[in-house]
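Just one chain follows, in the form predicted on its own, and it is written as structure tokens.
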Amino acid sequence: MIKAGIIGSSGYTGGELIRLLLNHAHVDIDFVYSTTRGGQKLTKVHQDLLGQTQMEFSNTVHQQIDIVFLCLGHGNSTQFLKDHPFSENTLIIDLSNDFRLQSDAKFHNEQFVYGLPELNRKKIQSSRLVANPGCFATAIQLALLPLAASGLLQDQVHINAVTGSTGAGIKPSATTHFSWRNNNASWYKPFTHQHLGEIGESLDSFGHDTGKLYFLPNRGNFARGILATAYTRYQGSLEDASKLYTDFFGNALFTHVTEEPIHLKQVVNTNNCHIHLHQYDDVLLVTSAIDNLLKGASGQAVQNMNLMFGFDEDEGLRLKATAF
């Protein structure tokens, strides 16, 4: 059994990380850390785990780990390592995205590599410092990862997604509280969202040109899941692409290509991502669907540290979709 640690546990990516740790068959869970809520138990937060747990959270952080996981908001992991030194063999999970991009993956003297399993399964092994992905960008990226591979990504992208309202956290807004998001829909951030920067580094690591890529984020009246869609010009068949699309995948766990149209209720509670296919003329639609809570975040974070630790790399993400 390994020793984990979670750090920034109060939100929707520290609940569903505690729930998957908790059901996990190699990790303990040695702390769940809050600076507010020392003493409380997790349930009191997280109503879902009871039944499950009687631990309580923790004010004090233990620096020799086996793991620990970062969920703190964006631009505070950083300063929260320099303050809190773990050992040297602990391994870290960052699930924000203060390490992400290349320009900002050096820690000390070592460096995080970026977390998709698809893309960098053997540098996930062998690494001690992780980079989990984005819940946008993972259900881009792996929508476009065989394009960009095969030097068929150079045209133009276009990019349309829609997110649930748990992808905006925990906290109220003027856009996630209830009686605005219901029987709404809207789209934020347009052509600059803050995810863009790590697709585009994942597709140019291939070294081939890619295209300019044009994406439109929405919010959806739903709590989780996102429905990506992208298309480009394309020369070739969809048959070639399909095979193309398979092949890449074909080691890959979580990611299914399919025939059939998807939906997000297939995805939903599961550490999945759903690929679907289409052309029309000279342009492929690439439809992918993801929980952005799991897939999107914590789930691919404990995929991640499945593969870093060598355990089965669908250990504890055993899950079925909520289909109904």
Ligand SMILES: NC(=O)c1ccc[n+]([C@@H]2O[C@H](COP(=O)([O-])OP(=O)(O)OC[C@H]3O[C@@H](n4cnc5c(N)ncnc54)[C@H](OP(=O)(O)O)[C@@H]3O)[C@@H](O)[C@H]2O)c1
Given for the second form:
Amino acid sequence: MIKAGIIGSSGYTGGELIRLLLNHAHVDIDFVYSTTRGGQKLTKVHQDLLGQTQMEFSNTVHQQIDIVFLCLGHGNSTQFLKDHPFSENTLIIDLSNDFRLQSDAKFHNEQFVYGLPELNRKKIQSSRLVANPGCFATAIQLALLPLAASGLLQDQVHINAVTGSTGAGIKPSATTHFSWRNNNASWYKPFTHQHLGEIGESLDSFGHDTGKLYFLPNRGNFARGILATAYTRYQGSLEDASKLYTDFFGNALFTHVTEEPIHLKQVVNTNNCHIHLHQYDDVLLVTSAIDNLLKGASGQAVQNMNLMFGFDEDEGLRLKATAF
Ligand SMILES: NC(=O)c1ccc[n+]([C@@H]2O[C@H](COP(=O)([O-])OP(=O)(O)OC[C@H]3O[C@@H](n4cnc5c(N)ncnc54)[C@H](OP(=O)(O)O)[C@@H]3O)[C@@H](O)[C@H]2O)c1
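Form predicted on its own done, so how does the form predicted together with this ligand look?
Below is the whole assembly, all chains and molecules, this chain first.
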């Protein structure tokens, strides 16, 4: 068994990580650190864990630990690691955007590896530091990587994605509290969302020109999940596109291409990404769906941990969608 620590544990991604790791065959949760909840039972905050654990939040960390997950708000991970240096043998997975971009990836004499297994499986397997991708970034990259890898993403790409309210974290805000979000819809950060940077770096990594990405994020009136659509000009047949995608994701345990139109409920509460292709004249429409807290965050973090330690990639992640 390996020992794991979780930082930022009273939030949504922290709560999901605890749930996943409690059910992981090779992990003991050693400490669950919280700046605000030290001494309280985990179930005081994460009521879904009632009956599964008697653990309490701690206000100290153990520096000799096999792996630590950082589930802090953006900008806080770097400072946390400065204030709490872990053993040089400790593996670190950061869920924020602090280390995702190449320009931010350096940490002391090491580099964080971008933790999208469908892109960087080998690098993740041999790395000590992993920057877990953003949730929109995961859904959109999985929709576009096969085209980018084949140099077929050179025209403009129009992307529209809708996310549930858990994407914005546990603290209620003007656009996440019930009376605003329920029966409502809106877009935000048109064409300038912060995930465009990491998406662009991944798409460009194949060495082909990538057309401009126009990304419109939307807030949906549901709690979990991201449904993303992306379309661009495409000259081949739908059969060619289908083969491109199924070949590209041939070894991916969690990313599945389907001929049936997709919807959110088939992926929520799983670590899966489902992808559907549709052709209209010379346009290819790619739809992808994920659970923002699982494949978009904590599930992908556990997948990365499994790769880093050589466990079965889907250990602790054999989850069934709620579906209906
Ligand atoms: N929500 C998603 O769908 C999602 C998806 C992908 C990535 N992410 C990223 O994962 C990270 C955690 O997201 P989350 O949704 O779990 O957020 P969250 O629900 O707001 O939880 C963040 C937790 O961080 C801790 N924290 C400590 N110091 C903090 C500070 N100065 N500012 C903010 N938080 C502080 C708090 O826990 P304690 O009180 O226990 O210390 C807080 O509950 C973020 O960087 C987020 O962008 C989130």
